[in-house]
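For reference, the chain that follows is the form predicted on its own, supplied as structure tokens.
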Amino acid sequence: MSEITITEESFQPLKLSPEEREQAAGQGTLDQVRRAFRANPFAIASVVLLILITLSALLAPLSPYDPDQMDLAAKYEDISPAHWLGTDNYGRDYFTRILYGGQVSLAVGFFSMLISTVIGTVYGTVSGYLGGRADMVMMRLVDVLLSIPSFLVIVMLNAVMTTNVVTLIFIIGIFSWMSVARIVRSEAMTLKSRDFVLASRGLGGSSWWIAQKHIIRNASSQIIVSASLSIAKAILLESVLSFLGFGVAPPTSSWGSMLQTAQQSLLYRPQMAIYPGIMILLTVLSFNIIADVLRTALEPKLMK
């Protein structure tokens, strides 16, 4: 029987390079996300549903119908093999308009989320990292902006500006970053006193390098969750604005503008409002479910 020799080296911890530690941490995070989604069938269904909705919107040009082409002789047709969801009050294929409306609603949600997330992340990181008087002034500005009824401001801006999809994305984005900034600022205030941040500062690391390497990176889980919720909020806000006539201008279709048009025939053609309403409900609900699962899975793990 061979002898096992135990030396001092046997008790030495496994030494990994910074790249290997980062890769291991990333794999651990992905495993947590996978386990969280596997344990929640509603989350899996939400992901599948969002993929189907997104692909359907992207493949909308394959439809044989022009979403804006009117045919008054075919208005208010019932469901048929030629028109899967019938036609609207102008004879336009309703299924095609829902697909193209999905392009607009999803684009507004995604790009306005990018704007609000970038602004909020940078602003919150700078405020939390600087601290002191600068943080106080920056946060008071956020408090002022949060106290202003942003919905009314958006409505007024849409009333005086040229209403199009780009304008809508920009306006929603710049009035939605404050909550992200407060979350990131809170994380930055906690992280900047950690030993690895103090060590990086002592070794001569620049403020930008520390913010990028340690603060934003360790706050990424909270940023991802906020981004998921921001998409749902932006889609809902676009739908409300378009329903009130301050969003996407005709003949461009979005789910909200389709709800506005459906008011004319709500009593005798309620399905005209039900179809886009269901799309808004499923999309917003799916993003909220995914955000909840990500919040559970992406617990703050400090990556040195």
The other form holds:
Amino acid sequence: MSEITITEESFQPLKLSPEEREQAAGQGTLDQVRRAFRANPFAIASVVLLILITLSALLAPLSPYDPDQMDLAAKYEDISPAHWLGTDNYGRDYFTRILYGGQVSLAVGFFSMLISTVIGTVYGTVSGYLGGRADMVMMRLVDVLLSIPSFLVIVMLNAVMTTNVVTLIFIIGIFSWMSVARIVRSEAMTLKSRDFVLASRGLGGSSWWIAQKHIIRNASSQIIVSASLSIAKAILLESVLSFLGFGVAPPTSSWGSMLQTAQQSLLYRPQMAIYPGIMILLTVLSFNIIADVLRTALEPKLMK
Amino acid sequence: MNVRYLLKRTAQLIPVLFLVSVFSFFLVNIAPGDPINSYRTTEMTEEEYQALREEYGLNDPIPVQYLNWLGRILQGNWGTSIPNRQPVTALILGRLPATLGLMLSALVFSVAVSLILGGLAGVKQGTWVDKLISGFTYVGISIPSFWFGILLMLLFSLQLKLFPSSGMQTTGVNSFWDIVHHAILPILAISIGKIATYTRYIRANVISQMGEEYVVTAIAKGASAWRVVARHLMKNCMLPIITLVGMGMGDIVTGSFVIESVFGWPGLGTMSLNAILARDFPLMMGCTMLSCIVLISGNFIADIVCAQADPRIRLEGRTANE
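Please give the corresponding structure for the form predicted in complex with its partner chain, as opposed to the form predicted on its own shown earlier.
Everything in the complex follows now, all chains and molecules, and the chain you saw is the first one.
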């Protein structure tokens, strides 16, 4: 058995020569992700598209039109330099409404993802880390929650409460953390018995330290993948709810509620039903593609 | 599969149902607004109004109301709907065939199409066929089904006038084909997301199975590519399909919600929606419990079928349980 001598030197960061440094660069996770995105034109297109959609939604106030100002004299106008996508049944500039609707859809997607990811990560880490009986009880609860017809319950909640964007975000977030919890939990289960975690524990690392430094950090690639999928899901769910009339209350609109109005004017103005749907499709598609590219980029590392 | 495993799994369903019922009951009842008030006509006297409140048990505290409700449910009495004073079970049973027919057709159609697409993409992995199918699956999982339904309606009913745009039957016509004619667009709209999801699973499964020794053996023995796919690969794709279908069972009530409302399909979805809008508590509870039961039993049946089809799961279950 060879002897390992521990000196103060052992605890110093590795000193690399510039050449070694050069070699080590390009091996990190970020580099892998960057390479995967560069290799896939669809992935680049998705990122560019999402940036464009987000920026234009954020810059909506630059539009000369008020999204909710009705002008019945100008209803159902055709596409013109003044109204890029025409006007709707109340004479409101449709392009402006799509931009503002994007704010709502994107905000709901992003913030409910944050809520579900945070809850799911914490819950999954605790459950997987504790293991044993506590884990069993916690995971059974997840099973129960997954057996709830969540869509119906979300609709009921939205019907009994006065909904606005914030309540919508919370309701969607609170009902969609379970799959994240399952993923993180199974990561935590395997990670906690790995040598580096045992080493950390041996060196006096607290549970909190291990959870955040080792488990969550090592599960982060999985968490990121499921986060971008859950944005896609949340945007879809919001659109369905708003389409059914259980989302944001008028005159605030999201892409989903615009489709609800559009369906009523389907005979006169079929275009009105096309644009918001295209926006939902492109946004959700981009998030799904990005999630897939991330997964393939990050998975080889997980297999090791 | 032993009886104990079955019993154990069945016993696990009860707390789930109980929790869901408590949750939705309290949710429904904390809702502001008096359900009777909405249907109070000007002729109704204060006594009649109070009598009605008493009849629906609305004067009791909520936990008492819950226990009464639970007692009735266990005896098979699901209560009466408030606006039209019909038994909830009759209303649900009346609407069930429309939804069940729609969902089951969509399910069969989706599985059939995705077996073909997934098998093709898996066997032709990396070719343009595979890329085309994979591209379609991306769009399929990302497109809001109701918007796809609207597009179908725009194209096939309003422009080409090939299919009716709403309802389930032409008034006065009472034929099976008329219903089929009405159902085609809704079925397509419901199926697109399912086809995309199933196709992805089948493709991945076919690809992973292609490298297995039994496939290599079959090919070495001279079996044609299609024979290998049909006889060997598809059999092994059934497990993920069973699981997915089981997981999707909850949709039988709620998944068609939005499509039913797009196409004005007179099923459970539109009924639950109206019940929620009308604050029809007994009917809301009935629909929630039904979809919960269907969802749970779907998962349950899928588990059992999978265990029956794959001895490994059965054995694993046993070692894990005993």
